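Just the one chain here, the form predicted on its own, laid out as C-alpha cells.
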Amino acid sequence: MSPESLPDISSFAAPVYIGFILLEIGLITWRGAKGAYETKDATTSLAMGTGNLTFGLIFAGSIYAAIYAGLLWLHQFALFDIGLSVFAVAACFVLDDLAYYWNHRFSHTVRWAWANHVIHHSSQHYNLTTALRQPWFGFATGLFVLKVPLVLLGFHPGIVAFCASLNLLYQFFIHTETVGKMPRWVEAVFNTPSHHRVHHGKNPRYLDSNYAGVFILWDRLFGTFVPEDEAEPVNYGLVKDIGTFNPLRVAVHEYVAIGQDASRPGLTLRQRLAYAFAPPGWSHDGSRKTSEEIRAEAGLPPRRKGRAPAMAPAE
C-alpha cells in the first residue's frame, strides 16, 4: 500500500453519520436520553454538510488538488523519509491533532478564519447533526499551511490527509448530549462530549476553550482547558445568534459582515485590516466586545498560557 492509496474516510462516512443520528434521535425520543432536536435547525445542519461536500467536489476540488500538489512538491525537501507504517500513521495522527489544535485556535482568534468556522458554532442546539454543520470555503482561511511542518518533517501528504480524515470522524461522535462524563482517565487524555460541549458554549466562562480535536492534552498544556460544570449548563450558539435557517446566509453571513465593517467611511488602513484579522468582536470604537473582554466583564481571568496575540486597536 502506498500513501496515495490511503482512503479518504469522509468520502464514505455518510451512512455511518446518518445511522448514528437516527440512533441518537431514537434514544432521545423513546429512551428519554438527554438531548434535543429542532427540525429546522437539524435540516440546516444537514444542508450545510451537504453543501460542504458538494462545493468541495464541484467547485473547490481544483483548489484542494493544487494545495495537495504543493504539499507533495514540498515533501521532496523533507528532513526524514518516515515512510508508511503503523508507527508513521500513529505519530502523524498525534502531530496532526496538534496542528488541528492551532488551526482551531486561530479560527477563534482571527476574524477572517472565524468567518469560516463560525458556521459550525451557529446552531443553538448540540446533537450529532451539529457535527455536520460545516463551512463551504475552508480553503480561504489559508490555515492549510499548518500541514507544511508535518510534510517537511517527513510525513507524506497522503498520510497527513488520511489522519485528518480520521480526526474529523472521531469528532463527529463527540457532538452529543446523550453521553455524560466518561471515566476520569478518558476525560484526562481525550476530547470527549463533555469537553466539546464546553467548546460550543457561549457562557463567558466557556468561551474560546477546549480546541482539541482528539487529545484534550493540548488544551491542558496551552492553558485553554475548561471543564464542564454541571452547575452551569452550557448555553449553545453564538454570543450574538444569527437568527436564520437559510443555508446560504449561514454560509456567508460573517464574510458579508467583514466587508461591511472594513468598508466603513473614515477608517484608517490599519483599522480596516483589523476588522478582518483582529479577534472576533474587535471594533475600532469599542462598541463590541471580544471574548477576552466578555470574560473580563464577567470577572473571569484571561487565558494566560500560550495566549494568541491580539491586534491592538489603532490610535
Contents of the next structure:
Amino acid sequence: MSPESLPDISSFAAPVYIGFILLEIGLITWRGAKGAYETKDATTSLAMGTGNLTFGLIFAGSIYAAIYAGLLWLHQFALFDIGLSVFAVAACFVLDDLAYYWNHRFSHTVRWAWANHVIHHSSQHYNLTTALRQPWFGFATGLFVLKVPLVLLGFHPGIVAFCASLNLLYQFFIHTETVGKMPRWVEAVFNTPSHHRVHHGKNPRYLDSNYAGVFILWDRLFGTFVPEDEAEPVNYGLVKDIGTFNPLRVAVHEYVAIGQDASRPGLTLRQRLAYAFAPPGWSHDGSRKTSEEIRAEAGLPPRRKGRAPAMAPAE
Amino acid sequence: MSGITLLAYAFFVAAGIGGIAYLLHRTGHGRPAVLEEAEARRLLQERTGGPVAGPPFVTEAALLFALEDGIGVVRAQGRFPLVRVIGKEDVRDVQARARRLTLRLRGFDDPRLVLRTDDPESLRDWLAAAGLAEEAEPR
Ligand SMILES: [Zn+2]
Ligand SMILES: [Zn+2]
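Given the form predicted on its own, corresponding form predicted together with its partner chain:
Now the full complex is given, and it begins with the chain already shown.
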C-alpha cells in the first residue's frame, strides 16, 4: 500500500454518522438520556456537513490538489525518509494532532480564521450533528501551512491527510451530552465529550479553552485546559448567536461581517487590517468585546498569563 | 471513487438527512422555545446592562420591549431564546401581511424578524411609537 492510497475516512463515513445520530436521538427521546435536538438546527448542521463534503469534492481537483502538490514538492527536502508503517502513522497522528491544536487555537484568535471556524460553533445545541456543522472553504484560512513541518520532518502528505481524516472522525464522537465523564485516565489524556463541551461554551470561564483534537495533553501543556464544572452548565453557541438557519448565510456570515467592518469609511489601513486579523470581537472604537475582555469583565484571569490552568488536576 | 458510487453516496446522504429531519419532526423536536416574560426580561437586561421597564408586546414567538433607543426583542430561535436590540438604523423595511409583520433587518446573520399576531395594527402602532415603523393606516 502506498501513502497515496490511504482513504479519506471522515468524508465517507456518512453511514456511521447517520447510525450514531439516530442512536443518540433514540436515547434522548425514549431513554431520557441527557441532550437535546431541534429539527431546524440539526438539519442545518447536516446541510453544513454536506456542503463541506460537496465543496471538498468540487475543489479536490484544483485547490486541494495544488496544496497537496505543494506539500509533495516540499517532501523531497524532508529530513528523514519515514515511509509508511504502523509506527509512521502513529507518530504522524500524534504530531498532526499537535498541528491541529495550533490550527484550532489560531482559528479562535485570528478573525480571518475564525470566519471559517465560527460555523462549527454557530449552533446553540451540542449533539452529534453539531460535529458535522463544518465550514465549506477551509483552505481560505491558509492554516494548511501548519502541515509543512510534518512533511519536512519526513511524513508523506498522504499519511498526513489520512491522520487528519482519522482525527476528524474521532472528534465526531465527542460532540455529545449523552456521555458524562469518562474514566480519570481517559479524561487526563484524551479530548472527551466533557472537555469538548467546555470548548463549545460561551460562558466567560469556558471561552478560548480546550482546543485539542484528540489529545487534551496539548491544552494542559500550553495553558488552555479548563475542566467542565458541573456547577456551571455549559451554554453552547456564540457570544452573539446568529439568528438564521439558512446554510448559505451560516457559511459566509463572518466573512461578510469582516467585509462590512473593514470597508467602513474613515478607518486607517491598520484598523481595516485589524478587523480581519485581530482577535474576534476587536473593534476600532471599543464598542465590542474580545473574549479576553469578556473574561476580564467577569473577573477572570487572562487565559495566557498568570497561573496556567494546565496545572489544574485532571478531573 | 466512481461517479456512480458518488451518486449513490449522495442519495444516501440526502435520504439520511431527510429521514433524521422527519424523525425529529415526528418526535416533537420541532417545537419552538416557549418564552416566559420574566425570563425574557432577565435575558434582555443581561444584554443591555440596565433595567428594562414596561410591559412587553407579546407576539406568537417573540416578546418585544420598548427601550430608550429602539426595541429589545427576545424571540425563539429553535429551542432557544435569541436576544436582540434593534434600532431604527437596523431596519431596512417593514412588510405587512395578514396576521404577520416582517422586519427586514440589515444584519446578514439575522436578516429578518417575523412577528405573528392577531392584532397587526396594534403591533405596527407599537413599533411606530418605538420609531421602527410607520403608523398603521387608520382603521
Ligand atoms: Zn473551536
Ligand atoms: Zn466541536
